[in-house]
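Below, in structure tokens: the form predicted alone, a single chain.
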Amino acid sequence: MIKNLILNIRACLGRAQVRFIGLKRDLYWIPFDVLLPLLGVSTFIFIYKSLKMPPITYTFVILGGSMISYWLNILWSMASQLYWERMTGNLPLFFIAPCSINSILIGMAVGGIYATSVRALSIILLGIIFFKIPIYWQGLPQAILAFLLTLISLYGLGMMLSSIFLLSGREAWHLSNLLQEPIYLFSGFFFPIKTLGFWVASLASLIPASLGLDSLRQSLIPESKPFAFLSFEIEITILCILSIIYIYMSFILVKKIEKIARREGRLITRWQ
């Protein structure tokens, strides 16, 4: 039992180390990874400025722009990863390894969080410097709690989607594209999801980024509370529930694909 636990921890750290090292090898890409997304975020800020919107809307945009980095990482470096590994011929190595695939997925998530946080935090810092966005620093402890729960539930969703994308075969590419732009709208990356209406916002809450952003805004921008979808406490509770559900479902789906791989000797592209 202890040996198995140590093995899976080492596998998790080993898979995360790849992304740690990869970020250090590509340091010259960091300015482009930060400045180019900031240009897109700046577009919305200048639109709000031209409409003479209050400065808190700038903070809405900056926080949403930083969260987009995590969502893209989940789509292209988590959900699609097992599919890409299959296409490159590395996936059989994952199944014959003595460790659990879950430990590999967790390592991918840890490494992805580290690499993406550099980009996300840089966007926030540059937003504070260039646009002088108002931040309520006394709410930072609440914001950290909301941020951590959002990441846990988001990457739990990414682990679950990795199995779904793998089983979908070539449709994985289309699923990644399908879940990109529409999520920008339904997660309220640039505006409060409350404006979508109660029922649409409730469905959008299945995506952890929606409630995570809403709770972050409530913590760091007290003036945004009238625009909040739900109270901070309720949103934190829902994020905890989503984290448990998505991580549990990811373990169930991993067992499913392991059974398929062992029974068929290959991974099929549909359920049987």
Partner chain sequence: MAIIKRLYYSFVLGWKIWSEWAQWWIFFGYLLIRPIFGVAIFYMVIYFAQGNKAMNLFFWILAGNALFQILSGTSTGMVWTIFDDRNFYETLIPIYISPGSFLEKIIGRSLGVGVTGIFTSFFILFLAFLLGANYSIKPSFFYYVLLFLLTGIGFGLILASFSLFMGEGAGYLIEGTISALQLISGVSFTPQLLPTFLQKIAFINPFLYLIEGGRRSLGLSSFFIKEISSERLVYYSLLTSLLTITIGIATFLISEKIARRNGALTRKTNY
The other form holds:
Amino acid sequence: MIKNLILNIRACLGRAQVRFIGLKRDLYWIPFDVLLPLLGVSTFIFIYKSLKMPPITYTFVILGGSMISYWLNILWSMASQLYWERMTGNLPLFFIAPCSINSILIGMAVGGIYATSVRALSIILLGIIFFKIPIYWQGLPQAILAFLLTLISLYGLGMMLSSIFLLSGREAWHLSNLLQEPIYLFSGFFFPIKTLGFWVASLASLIPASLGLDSLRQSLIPESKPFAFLSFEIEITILCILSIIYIYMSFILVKKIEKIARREGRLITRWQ
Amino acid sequence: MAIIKRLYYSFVLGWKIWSEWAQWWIFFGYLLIRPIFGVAIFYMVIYFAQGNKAMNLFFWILAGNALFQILSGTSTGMVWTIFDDRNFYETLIPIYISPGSFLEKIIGRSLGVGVTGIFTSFFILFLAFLLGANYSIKPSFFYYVLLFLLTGIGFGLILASFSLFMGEGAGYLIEGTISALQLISGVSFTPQLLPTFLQKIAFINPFLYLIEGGRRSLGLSSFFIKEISSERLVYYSLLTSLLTITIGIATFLISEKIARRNGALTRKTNY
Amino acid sequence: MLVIETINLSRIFINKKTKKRIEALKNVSLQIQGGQIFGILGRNGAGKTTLIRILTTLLLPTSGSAYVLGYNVENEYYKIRPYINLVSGGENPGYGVLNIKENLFFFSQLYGIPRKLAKEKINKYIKEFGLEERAYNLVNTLSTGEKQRMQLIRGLLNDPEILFLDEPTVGLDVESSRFIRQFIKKWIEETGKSIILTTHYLAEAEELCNLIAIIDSGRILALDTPSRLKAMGSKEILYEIETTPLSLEFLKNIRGVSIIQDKYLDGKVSFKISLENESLISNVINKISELGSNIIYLRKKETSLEDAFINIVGRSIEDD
Ligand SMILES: Nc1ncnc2c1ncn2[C@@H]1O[C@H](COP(=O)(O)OP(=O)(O)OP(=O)(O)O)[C@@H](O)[C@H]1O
Ligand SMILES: [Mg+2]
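Output the form predicted together with its partner chain next; the form predicted alone has already been displayed.
Okay, now the whole complex, with that chain kicking things off.
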């Protein structure tokens, strides 16, 4: 039992380390990684400027921008990852090894969170420097709680998507690419989701980024309370529930994948 | 004549690769879903800020984005074509060594990409009409669409030249240049809101005048550069796109030569 | 010790598009003893990889059963996994942005090998495989041979009881494949563990394997030592002889001897004969000296595994 736990922790850290090293080798692109999302989202800051909105709306956008980098990381480095591992021939070796695929997925998530946090924090930092966005630092403890829960549920969703993408291959990849703008809309990256109306916002809450962002904004910008969708406590509770559901589902899906792979002989092979 | 024929074939090939590499629903998804939700995001942002009071600004933004879409869609599409050819299909070399110049083929294929860009653009304008925009389309609108297509191809050639030598980094180059360009071309907001030094750059940026000309051809009143007449803009814009395409072709020919010398064409950059 | 046992193992694939059934394995029953290299020889599509996949717990049998180290592959797979490993030729798993050491370390962690031990092992193998100079190079800059050596090291990291090698030398040059073959032999001698090796190189099977199973269209057609398989190649006894000038008429008078080929060159006669039994050769030799000719060259032609393969499968391993 303990031996098994140690094995899985080692596998998890091993996979995370691949990401750390990858980030180190790619350091060169980090400025672009940070500047691009910033350029992209600053359009919305200027639109708020032209509408003479108060600077808290800039904080809305910048926080959204840093959340976007997590979402993109989920999409490009989590959801499509098992598919890529299959294409490079790693997947059968993961199956053959005594460790669980889950620990490998968690390792990817840990590595991804680390790499993305570097970007997300830089976006916020640049936002503070360039746009002088107001932030209420007393709310930081609450914000950290909300943020951690958001990450857990978001990466839980990513692990789940990873299995789904592996099952459906290129189609799912296109689908997620297609869903990029819809997700941007429903997660409220550029405006509070309350604006979407109660029912749409409720549905949108299935994406952990929506409630995560809403609770982050509540805790870091007290003036934004009137725009908040639900109270901070309720949002935190829902995020907890989402985390449990997504991680549990991802474990179930991994089991299912292994079953299908062994039964049908596809999934592990490269081009079928 | 032969050139036109070859351009036509490359166009068909480009269109096919662009459209047939996926099922129809995916293709139409890309064509329809992205613009619809792009429009929706702008709408929500403005609605959140001002309710329905700022619809004029909303339609002004949509017009700018629709026009800019032709330029950005075409140029990014071109770079992706080269990129995908090299990494995924490994067709760059067969294309390269088949008869006819490389440039012709790239331009021909980019026309295929350009058609989708124009489609998306018109679709955004159509959505704007549905939402109550009162654009009055002047004949010069089609002239501007053509200029945007040409500029897009020229700009795409410039980006493609650089991406011949780059790996995954090409993605950043493209996205970055396009985002930056969008920011200083008055696509979604007036450049007067930019910090002073960026404002200066914005006002010498020829694409700003191209967008402005395009907007006027939709009968939109401009919030800035009022002093320049629409006729002047017609000439400025023509000059801009001719210049872009000339620079594009020149850069491309030069970098193609360099690429051939140092073997960048055959280098696979992904792993 | 019996390390692998399969009983009427069958595997059917259904092609999703054409709805065609492919019987990749048909009633395969094998018993493989440990401490040796067991070869599976077959043409493309014979079912070698399918068999390996079932034994390495990557694929379920359609019917029949298979036991690896006494555990059923179907439901006790988690007990098998720590004790096996797999290296497939022509595939390069790993991460391009990592160097050889980092890649190997990653794979060692999937087996929970403690950090220090893993690093020691990796260093030892890198030295043995002559990869020291490349140890810090990113794997996407390695040559095919170097990549394959790295893969073999990966397969050894967990000290597997059974190492499965699926065409480990495919696509390698003579030197790289020789290196890998020699390493495999040494490893088996030193550790007494087991290797299951598939290949479609006859020479490789002959050189390495203690036992060879010949598989075709999913069936095991023969299973024996290389030398006994070769004996199945041909029942004929062939000799090649070269003498000083002489008329070959005399051979027609010895019963049980027939001429297969003859050539008259300047000052020499060279011919190939087939004998019904081994003792006839002394008659032939005597006759030649009686006729006053000298033998320049005489050689018994060995039957090859190639002949045996053609005999057993009905066609050569190479043609399409
Ligand atoms: N996942 C699969 N789905 C459908 N058919 C398959 C699958 N895997 C193998 N087959 C078929 O089963 C048969 C045996 O394949 P297998 O890969 O075991 O052959 P092999 O002996 O390893 O050949 P090679 O020398 O080419 O590697 C082939 O006809 C192959 O097409
Ligand atoms: Mg095979």
